[in-house]
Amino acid sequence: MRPARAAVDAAWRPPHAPEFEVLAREDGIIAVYFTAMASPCELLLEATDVHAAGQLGSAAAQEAWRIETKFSRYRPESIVSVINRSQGSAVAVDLETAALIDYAARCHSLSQGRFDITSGVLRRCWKFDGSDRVPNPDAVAALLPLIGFEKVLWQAPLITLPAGMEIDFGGIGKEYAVDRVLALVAEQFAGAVLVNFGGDLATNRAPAAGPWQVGVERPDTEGQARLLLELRRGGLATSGDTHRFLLRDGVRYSHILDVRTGWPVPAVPRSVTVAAGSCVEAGILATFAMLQGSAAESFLIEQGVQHWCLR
């Protein structure tokens, strides 16, 4: 079946955005496909009206692109870039940005400092591209003074970063976008909806045919073998190093970094998947678990959440 196409409002469609597609599947689900946040995105709707589904998909894509434009560290016009260029000057932020900073502050506290939105400076040394290029220890150590949310002055609406420090919402941004898009679509559509941004997803309910079937890659299988999960409501998120790692002298370096040392957390699982009430909640629990290293599964058991830990 040829995909039906829906117009996307050019006001929020970035110049680099790939083609937007709407496809009516044989199982009674209409799928909308686009790309945002460097991830393949899909919106699944239990619906029969392709045109209406396309309009909802357009609204979903616009919201995803809005969030990406506003919070991406790669966009010079984003509020994150403005904050990172401030060099010690206070920056006033809007309510949405303030809410994300407040959430990041809570996560920093709950994780005893392990989750830290100022740790992105470590990417200056670490490039997790599957190569063997492990950075010089002195170069990593030189970045540690630029890490530590406790050094940030935050009194809404003003944030002040010490010169040279940066923030990065990469650890929560995509999950936030998933939940926002689900809420936006569910306000306008009474049927079952699933939002999937690169494997981070959320749904309002299962379709009439049964639970959503969600596949999770097993490590080192190149997508061929999967763990098949059923999702009826809530969010699902996965954290792992299948595609982001270094390998040198038989040692695998995960992209999960310990902000206290600047080096990868040892003995992390290859993949942690968590189901929770929202995508944001699932994502942060998966991240917290990975930051625990060998104690990841014990941590998730203590939290009482449904999870799948692959090593």
The other form holds:
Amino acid sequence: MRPARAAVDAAWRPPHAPEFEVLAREDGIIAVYFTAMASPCELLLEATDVHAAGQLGSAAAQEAWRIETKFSRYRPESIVSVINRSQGSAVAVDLETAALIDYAARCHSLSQGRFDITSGVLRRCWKFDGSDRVPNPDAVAALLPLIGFEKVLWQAPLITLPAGMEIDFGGIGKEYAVDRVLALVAEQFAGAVLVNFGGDLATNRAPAAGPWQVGVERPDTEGQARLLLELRRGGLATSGDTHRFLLRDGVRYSHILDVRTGWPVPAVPRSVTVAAGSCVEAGILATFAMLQGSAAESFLIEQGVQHWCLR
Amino acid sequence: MQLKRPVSQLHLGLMAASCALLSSTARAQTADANQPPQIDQPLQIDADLLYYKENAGRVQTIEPIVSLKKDFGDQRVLDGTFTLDSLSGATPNGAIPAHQPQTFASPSSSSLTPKPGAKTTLYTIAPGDLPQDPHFKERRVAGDLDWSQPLGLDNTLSYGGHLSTEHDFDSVAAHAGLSHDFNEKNTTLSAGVSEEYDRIHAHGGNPVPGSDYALYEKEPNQTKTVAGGLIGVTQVLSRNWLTELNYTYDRSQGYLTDPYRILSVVDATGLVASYRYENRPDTRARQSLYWVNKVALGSTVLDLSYRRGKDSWDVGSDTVDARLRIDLGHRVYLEPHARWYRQSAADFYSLYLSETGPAPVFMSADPRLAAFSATTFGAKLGMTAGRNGEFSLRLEQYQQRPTEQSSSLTALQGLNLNPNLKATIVQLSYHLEY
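For comparison with the form predicted alone, provide the form predicted in complex with its partner chain.
Following is the full complex, with the preceding chain placed first.
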């Protein structure tokens, strides 16, 4: 039997998303594809009703776009941009933003300051485009006074960022969106659901036919060394620097930066994949492991989590 | 795969944090599948109460202003303002003080001399005092509505209207503007046009400009129009410095005379011989160049601007304005404000007219057209109130010092013909965002 490609009803098709697609697969899974947060996104449903699945897919895409619009640092109207433009004045944030900032604050403290949502200003001198353009050490040092979550005054609902500092939810946002979309779809749908945003994924349970077969892309190998996993419940996240590094005089500069020096953490693994209870939790564990550099593996073993590390 | 290990303290902490994040936001909002993406689009409400009081029993105003701003998303914003102000007190009528008592009629009187059956309200000014009409009372209701929206990718279109009405003055205005962002939104070019139509129907009728006060000649309603344009550029110079340069031009045409202002006509010794209604040219073209800089110095923000104005009546002006916003803790800020202003007199301005010289066509003794300098000093104290509110109190002192205040004529010796003006401004504001 050929996979049937469902015609999507125009009444609920998001008009600004030409790549929104619904596909009924042969294995009894209906897949919905769309693009959000610069990633290919996939929603897999253990379902037979293509129309209902499409509506769930539409809701999922709307939620992903909502989160992207609200938290993207590239969008001038996002709350992150409002905070970054506040020039030292206090900004009152809503409950959802407050929860994300709370989360970032706890991760900052649990990582002893290594994980820091104010580190994005380093992007001004570090452009990880695969070239050999390593920045001038003075330029990097000049940015350090603008980094450090401890300089941020956070007393919910008010956040006060010293002028010149910036925050972003890179490293949290996409994983958060995966868990949110899963919760949203699972609320309205009884079957098994898997949400996959560019390799960061989460599921509520395995379909009746057996666990989800998940292929994890590994860097540098372009699909050759795809990691095949079976996932029954929980989240899976991968942190890696496939196309995001600088190479100069044989030294590989990873995009994982040490906020204390402004320079890349040495000996970072090419890729770390972690399985945990949620995508958010898996993502932060993978990020923490990368920040450990050469100690990534021992760190992950200490945490007692399932992980796959590639060097 | 590794051996199963007990969960570490750090992992427990991360699990707890992740659970807190996902559960708090799940409660915070249950998304509806059929709803469009929701972004916070707050409704902003501003309520202001402005109190302005001049010294020596002169004008005072109380002005409540309510402004609503609604963001409909995609940068489409509707902004409406409603103003109600009531003005009372004494206002100078343009005549100079004298060593003799002077008697005038309030504008609403039907003649200068009491007649049976006709309403006449007279007021007498004591020797040495500045002639002021003590019966001045005005109430103004005004409304503004503005809409702005994106047009294409990097343009913003805005347009709006204004309506205001008083007992003796009605005004209708409309404006439209277009701004274009480029250079990664670091540069904005803007241009705008505006058109205003006013109707002047003074209490007791509009006096015939330049006529003898004693004749009490009045005309029917008069009108004036104001057409203007603006071009400007805003440039982000660095992360901490934004600069903006604007040029505006406007041209007023029609009845520009103040219907309540008169001038004293004195003889060769300086004794008041008669009074005349003022008369202004019926066109006025104004240009101004405005340069403002906003500079962030740490958590302190400096707002520094300079304006150069010039008009076809020869009134040239310079304004320097500085504000500094200083955070005192994260809930309270203080904003000291200083402003310095200077202007030259209109070419037809004079303190009084002389009986002996040739009679000018255009004439006015309005202190606002005199040469003067003025300073404003004050401060605003703001504090956050509740979750999304801000409360502020502004206190300012204004002082205006006319350049020319006396005359060498014998009968005018020892008189301050155009006294200094002092005013106090108190403004209470409350800003709320939903």
